[in-house]
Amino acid sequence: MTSALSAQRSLGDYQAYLFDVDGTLIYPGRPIEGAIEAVLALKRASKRTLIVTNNSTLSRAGMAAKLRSFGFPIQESDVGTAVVATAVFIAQECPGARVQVLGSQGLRDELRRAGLEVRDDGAPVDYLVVGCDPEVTYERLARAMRAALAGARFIAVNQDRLIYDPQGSYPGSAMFVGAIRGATGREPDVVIGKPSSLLLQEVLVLLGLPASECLFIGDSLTTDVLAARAVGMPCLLVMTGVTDHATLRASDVQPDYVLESVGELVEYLEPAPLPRRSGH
């Protein structure tokens, strides 16, 4: 299944390739067949590769380490997450801001890394940042609620409903955002992660490339494809995650390219030419 854009431009013709993780590179709890080889092939072809995920629990270093544990050739500089984009967004909007967090240690680490002051003592704050909090307590919920009621700017890392795991699904950030919404009547002032455009906007700044030279690769019409559309970025849908063929056929949202698996991407890549040897 192709569109006019994909008919005009080869899948191997982009400068940068941006990958979602769950359902695209890993699922369920193991690398998707051919995914590691696809990333290696892109690197051999001198293409820029970047992980772009809504994950709200891991820092950039944590996500890179997780992917390396599966065998992916990923370094910290190859990762752009909604956690990092959240930290950058706040630091640009209000450098050194005081932040109350309902979320993971990885989220706190990235906020501090961006020069923000993470507070847990109930003191007044400028921002309330909400992600997935695996160690949530009633007191942490109460502190977050009080910050929202006091008028802190309410930032949601993402609004994903579920985190998929081989042992069974877990609640995503939407549950924690919903708890604050239910207690205060407030919607988030800003949502960073997909399908919001903000995550990919931050990634484009990081890459220093126009959206037209990047290909986003994901498994979800409602997050990955919509996010790419929001910034004018071409997108490839793979059928190894949440979107099946029936859903794709029925949807008004369509990607530019469709492959059964990211592993098929290798077929469209030409190896980088060897450097020419100078004569003597």
Contents of the next structure:
There are 2 protein chains.
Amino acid sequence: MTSALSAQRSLGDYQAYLFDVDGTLIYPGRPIEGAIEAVLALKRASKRTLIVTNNSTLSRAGMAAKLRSFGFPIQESDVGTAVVATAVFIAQECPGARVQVLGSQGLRDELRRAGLEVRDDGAPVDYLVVGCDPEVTYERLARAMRAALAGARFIAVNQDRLIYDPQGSYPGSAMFVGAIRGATGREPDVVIGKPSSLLLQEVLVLLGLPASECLFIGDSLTTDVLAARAVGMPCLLVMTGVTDHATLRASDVQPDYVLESVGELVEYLEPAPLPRRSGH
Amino acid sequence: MTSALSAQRSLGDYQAYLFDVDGTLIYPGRPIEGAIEAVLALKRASKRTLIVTNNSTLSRAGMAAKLRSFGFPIQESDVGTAVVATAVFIAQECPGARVQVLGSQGLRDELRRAGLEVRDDGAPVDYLVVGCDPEVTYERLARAMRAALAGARFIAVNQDRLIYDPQGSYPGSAMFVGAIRGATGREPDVVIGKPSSLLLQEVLVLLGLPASECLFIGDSLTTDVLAARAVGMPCLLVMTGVTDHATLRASDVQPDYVLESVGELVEYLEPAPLPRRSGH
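Moving from the form predicted alone to the form predicted together with another copy of the chain:
And the full complex, kicking off with our chain again.
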């Protein structure tokens, strides 16, 4: 089943291609076969390419550097992350706000870059921002809890449960959001990352394009496809990550296109027949 | 309003007196006025006294040492904690079980003392035990998450949100339980501490007394009084901790007795009129 939209339009006909990272461009620790070639082919075809990731620990520069280390032709300006979107969201809502962070150095860096005042001294704050914190300590948890109890606006960078790594699975932001919820009973006031629409809304502003001119490419029905749906953006599901065919068949959430791998995208950048869902 | 039970029985007529600690015997950082004298008077009157605390970080010896440092005449054998009750519960359910701990050294010590095998190397485990972990790290959180995802039986030492300290409020076990819940979607299979009845059930076995011969003394309607109710134990609420009179009046949960402070208990250890609820 393809939607009316995808039936009318070739996979190669969009102006911009937005990529999820984990499970779409890279496996844990290495690039997915054909992914680098696909991004290169899009650039040759003068398409805009943008990385759109829920990653809550890396700054924009850090994410670009990570992808370049795998061989992807990605600059800092090609990256939109939930970290940056969080910083922009708060800076728009309350310029210069005081922020308590339960999260990584990359998150702190981007918040400061957006003109926000990151406080770690227990002073009153306007916002509590929670992402994945690989350097978590009990004192950090205590400061975050106190900020939540004192009524700071509670922003979750995302609610991803798992981060896949060559060494095994690691806890994502959901664990830290759950810690604050458990200690205070509070839910996040705002969630920035996918499946929330906020990340993609900010990316569209950055691109200056309507959603219908962009194709979102990801591996997750519950984050990528839902986020694309929420902003009316066509979406392509790849089967190299968290979704298998049985899950896809059973799901109420359906993408516009399905490919086994992002590498197959290259075929559609030359004159080609209408895309069909493969792998069934 | 006193219950039928308390109307029939003087506060001085019980065989055993079970004390909550924080807000009942000690404020953050110092003993509550008259509390040491009350425990001494009970001992002079040949009453059994027992500490019954949700504390999830100290071993039994550690809790006794802490109370002695404040001047209370408490030995290790006078202490029942959620930590010990957790160790006993698991050792009874599955002797020698392999246990992954997200919690303190005191918790690990008591689990080992009960003959359980505390594993920190990522090996498969039978149980995941979660309490407050003042030395928490991301690696510890990751190991606990993986044990929960692998299906280990999930035991929470307690679900207390806050620990009061002279330096401010700190997160209790509920934050760490919430972290596991957030990362995995799992709820604890068993909660040991108050308001669960398991801690008091074990204490009754230790005392060898029926619940009706014991008086539970605590400062919290939602943990102490509920736990006593759950095992049919008479209970005395003191107003030196988390409960104020307005909260007490509005509550569906009512204790059998109320005193402003545990120090007033001394009056009832001599021939005295029937107790009345004071402070109204």
